[in-house]
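We begin with a single chain expressed as structure tokens, specifically the form predicted alone.
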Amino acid sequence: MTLKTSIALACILFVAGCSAAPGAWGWYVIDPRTTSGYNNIRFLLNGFGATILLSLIAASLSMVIGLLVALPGMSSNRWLRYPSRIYIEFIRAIPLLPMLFWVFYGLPVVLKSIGISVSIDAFWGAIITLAISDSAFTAEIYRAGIQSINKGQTEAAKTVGLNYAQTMRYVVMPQAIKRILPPLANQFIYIVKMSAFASVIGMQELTRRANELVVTEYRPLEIYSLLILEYLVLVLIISFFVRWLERKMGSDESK
């Protein structure tokens, strides 16, 4: 199913339901033919900037954290591959809600402990959150990519006087990119989805907004239905944005 049917199909149904019988369905509340369905489908989308901003400052935080930790995680020094290692496991081990309490209740205690007075915002705390908590994924992907260009490249580059940055930089990343591509796509939809979660420190995204509709309106079901729509398109247009990409980078190997 293509991204333009998807969208057509949701907006048909969403169309129908605000038709259905008063009795039975409470679809008035996010009817856009009245002022206060209308008012509050505004409300509900206000929330789209937040949660896509939120999204790409974690996924380039995570992505960059990823790259950091995955390159010692492949040396042959011990030392420091065990703490990437120690790192991953820990963090991969970590429920998403728990440390975002920590981050945002915990972490400014810790630092005053130490004599640095910070307060951290819900958006801010979203985001070092989901940054930390997908960064240890990012690494495993980023090390599955590195690995899997064959080791005659960097023996060949070295042949030719590149040194190790300059190899990682010129010869091995260009080509893991473009194999690590759809894994790494996937871990952005994962933080995307995974906002939602910054609702519950009072952060104005789109879930927390639904929240806040319900409250006034008592309408869960509807209300939540138009939630779903709103992530619906979102992850779809972040799909074809990537499917887009892969065939611009020459990704995309099932041709």
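Numbering follows the first chain given and starts at 1. Since the structure is predicted, the reported quantities are computational estimates derived from the model, not experimental observations. Here, rigid core means the biggest group of C-alpha atoms that superpose within 1.5 Å across both forms. First, how it differs from the form predicted together with its partner chain.
- In a rigid-core overlay of the protein, V242 has its C-alpha displaced by at least 2 Å between the two forms.
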Contents of the next structure:
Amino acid sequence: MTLKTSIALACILFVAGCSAAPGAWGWYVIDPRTTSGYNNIRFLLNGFGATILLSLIAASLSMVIGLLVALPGMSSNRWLRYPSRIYIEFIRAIPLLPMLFWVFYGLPVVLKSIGISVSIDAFWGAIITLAISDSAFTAEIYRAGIQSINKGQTEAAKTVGLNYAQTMRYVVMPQAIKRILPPLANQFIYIVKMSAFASVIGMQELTRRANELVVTEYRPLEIYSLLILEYLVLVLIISFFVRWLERKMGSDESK
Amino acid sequence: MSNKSKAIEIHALNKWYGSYQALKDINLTVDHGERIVVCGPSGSGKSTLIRCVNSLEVHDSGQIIVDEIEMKDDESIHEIRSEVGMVFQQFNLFPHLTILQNLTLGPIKARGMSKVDAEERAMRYLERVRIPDQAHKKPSELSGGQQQRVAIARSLCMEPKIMLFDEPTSALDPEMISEVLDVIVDLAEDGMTMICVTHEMGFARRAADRMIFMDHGEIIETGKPEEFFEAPKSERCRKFLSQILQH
Ligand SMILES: Nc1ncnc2c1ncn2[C@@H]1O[C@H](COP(=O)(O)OP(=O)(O)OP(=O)(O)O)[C@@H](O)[C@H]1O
Ligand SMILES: [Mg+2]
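The structure above corresponds to the form predicted alone; please give the structure of the form predicted together with its partner chain next.
So here's everything in the complex, that chain up top.
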């Protein structure tokens, strides 16, 4: 289907839905011209804050954990390398939803049994799960980026007396960052989409709000359509940023 | 320091890559101020040998002592590396830094020198390799010969007692070889201890105190340049030299 026909089709569907005949479309639930429609839209859009905050914190944590996992994974010492490999393989194999349930319902019990009594709310439960689950992928992004730097660079750094941390910081990372940032930003798109799962443990983000509205309004098609549109806008903005970053990094490289 | 002390002592050195033995029972001592040129066919273990001296390759058995420091733990390796400079075939300059930053990175970060002092020292060595006017360019803006001279200056900025060169001119266009070799000869005349892997036999005659010929991971022959070139003792060395000297 071409873009034009799909836009035309969407318009027809929308116009048809605007007549509130029973059994037909019901765009009225999110019609901003009516008070209830306007309030519904506000209710749905208010989920953006939580979705964005959730994604940003989870992505930042994932970037840190990913680096801490990736660095020992490139060591020549197998006792550093293996735990990193095992972590990556293990975490990658767990689907997000079961992990979310385990963290939200199971982890507090585990912590309590070892004497740490904390309750994990939906917000932090979702963040922990998203960050850990994503960190396996960010770790691989770091690894690919760092390993793309010629071995001669680290050798030269050693011969001028730099230690491991200095070599990473002043020689390897400044060069690898061009290969790391664009895929890392791309990975952020996945976190945003995966954050929808937080709805099942009661996190009031975009998807949860849509679900709640569907329960009271019985208009799943219209509400979920808007929900998809919300994610679409968010992801397109990020994609735009990723493209810009790729172009910028790419042009730096050719200099 | 006593006259007895050696710059480098290598005893019964062995090195394997998996099941392949790259170095076989290497014994070698280098005096302070001695200039050694190592040659030999491709794959004979020349690079492996000099890379063992600053622990870029980890040896499997044997003893390496550099300036009375025995290589055993990370600390001794760090100390040894601060005495030994190395120049690579592929230059290995840091492409994201300017020439000046390439030279000052080690002194500032590893030695804790002030930026002003480090830059002053860097300019001194850039003058020594005759390219002070390139200080603010990036490595990619320089010719191969200039890049290799920067690499030499970068090593010198750490004020090493010993310099290792691994085929420093093999990646260069012919017209740039001599500008790099001249800089190395200069260093040699100033009394720098050095081991240079090279097939530039003209340079070897000019600068070497001692020649070493390696094959299949062993030191086959060693001797003063005159004897080495005029009357090589082993058949393998003679054959190698006749091939090299043909072009
Ligand atoms: N990282 C490595 N892993 C496995 N084998 C290696 C490695 N590095 C070197 N070798 C092998 O060890 C042998 C000696 O290599 P080395 O690089 O020291 O030779 P070389 O004398 O410097 O040769 P060239 O003149 O080609 O530079 C070669 O057979 C090479 O294939
Ligand atoms: Mg070599």
